[in-house]
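In structure tokens, the next block holds one chain alone, the form predicted on its own.
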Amino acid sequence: MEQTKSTNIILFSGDYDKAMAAFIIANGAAAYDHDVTIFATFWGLNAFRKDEKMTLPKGKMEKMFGRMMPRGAEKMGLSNMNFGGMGPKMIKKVMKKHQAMPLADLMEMAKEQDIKLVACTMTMDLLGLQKEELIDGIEYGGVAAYLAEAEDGNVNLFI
């Protein structure tokens, strides 16, 4: 009996292009019948943030983090050539021209392929993020949850 292969990705980066790479790899692995988990931690959690602004009870530091971090996948900057926010607009225009899927569509495809999306609860606590601020359809766990998935993983990536 053939064992199912697994791919585990830690999404640490809050950069649009790196999050895209994580979701492209994840969707590709799922298409090859891998069990796939994306564990978002620190700035990678920005990909899981909802677009809309929310008023939730928070301390000063948590409010500051909330204002400084991009709200949602489409507002994330590029790792290189951000150009004060012009870079993401330019890359999205090039992607549209070449019919490449934007990050939001890649994330939706991941959900359709039953890719497990996990938000790091320790980082949520550190940054003051609450479950209400994150997209629907994700799970929550700490480092033990990631390690349990990664321990027997065939592919483990840190992006």
Given for the second form:
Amino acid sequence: MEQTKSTNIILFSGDYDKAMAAFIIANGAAAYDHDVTIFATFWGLNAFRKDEKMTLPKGKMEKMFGRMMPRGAEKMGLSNMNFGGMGPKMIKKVMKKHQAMPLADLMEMAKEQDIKLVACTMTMDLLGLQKEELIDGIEYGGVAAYLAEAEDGNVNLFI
Amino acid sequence: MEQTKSTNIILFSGDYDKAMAAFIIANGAAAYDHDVTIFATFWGLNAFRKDEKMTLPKGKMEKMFGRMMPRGAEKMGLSNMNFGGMGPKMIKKVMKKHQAMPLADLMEMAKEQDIKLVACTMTMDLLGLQKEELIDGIEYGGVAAYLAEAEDGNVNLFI
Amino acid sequence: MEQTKSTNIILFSGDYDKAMAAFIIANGAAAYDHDVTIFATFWGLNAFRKDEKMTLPKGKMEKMFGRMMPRGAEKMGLSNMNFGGMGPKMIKKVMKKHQAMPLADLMEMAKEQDIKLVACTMTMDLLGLQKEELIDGIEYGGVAAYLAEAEDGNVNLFI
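With the form predicted on its own in hand, show me what the form predicted in complex with a further copy of the same chain looks like.
Below: every chain and molecule of the assembly, starting with the one above.
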């Protein structure tokens, strides 16, 4: 019997377009019956943030990071031609026209396809992000969790 | 008989230096008898653009993207120390001095070594890029084409 | 007998946070008994620079690059929220509070764990970096050295 293939993506970037690429590849791999995991670390964690504002007990620094970082996938900027936020609006308009899925929908599809979403606990600490601020249905882990999957993976990407 | 090894690079970035890295690795892998594919997606597609200006039937948004994105490899900026376009000039001057190949030559070499160049059709749609605007000798595909190669690949990179 | 697994990271980026991610993954993999190599190329070479100022025989262009690029890991900026150098200070303050290792310590640990650090000679030439300027205990190689390791690697990442 053939072994199940696996795709493991580290989502480091907090850019809308890079997160889109990550979730398009992930959803494609899941459709091909891969076991798929997306490990969000550093700015990639912003894709996992809830969009509402929250008051949580935090240090001054952590509060500042929290205020400055985008709350959730649809608030993220582009890696290129961002134009102070105009770029994402343009891209989303073109996406709608071409019936491409926005990032939020790609993430919903990922959950439906049982793609494992893991938030990196070490960088959550650094950026002062707490579990209450992140979307439901995700897991928590560190570099050990990543390596356990990736060392037998077929497609390992850092995005 | 040993199986042919394979290297599969997703070129997401539209930066001159990152595209150089992609093509240097690709050409190296081809020299080591790997089957090599470069999948250009999002801004990476700019490396595959022809350098002439074209008038094609396009929507307003797509025209704007077309005007703002660099036409071809040699027009791309640097990921770092771009200095409004001065950086690429400096790098190219130093490259010439050290007899390093400019990106256009690395791409030519890639074609001669039968490296498969694939343009991502989904992001061509998004950015409003049409086949007429892209260089000859490339193929067209989506995430399925990528995964078919990468799932048995040896060196899979996202650049 | 099971074969030793291997992790091979190309460190292209000169960003503090990306270099941190590279060394955290590398140290993790070494702890899991992987053979680990970090190949620094382009801006990633800055992480390998000594922090002292040096007077070396160099061309004008190479001198300029040398002056403008950060001297060593702790001088590097962030890929996101850099705020003209304020971002790295903030991150380091939070890291200290959470007892996370700064990049310089992660690099020290990498050496202690026998992680191979390789500087890309081709891009050293381009950026005018000489061996005297780089930290001790590293090796020198090109794309061939990278491929020799990566083509049998388990976790290959481009950061």
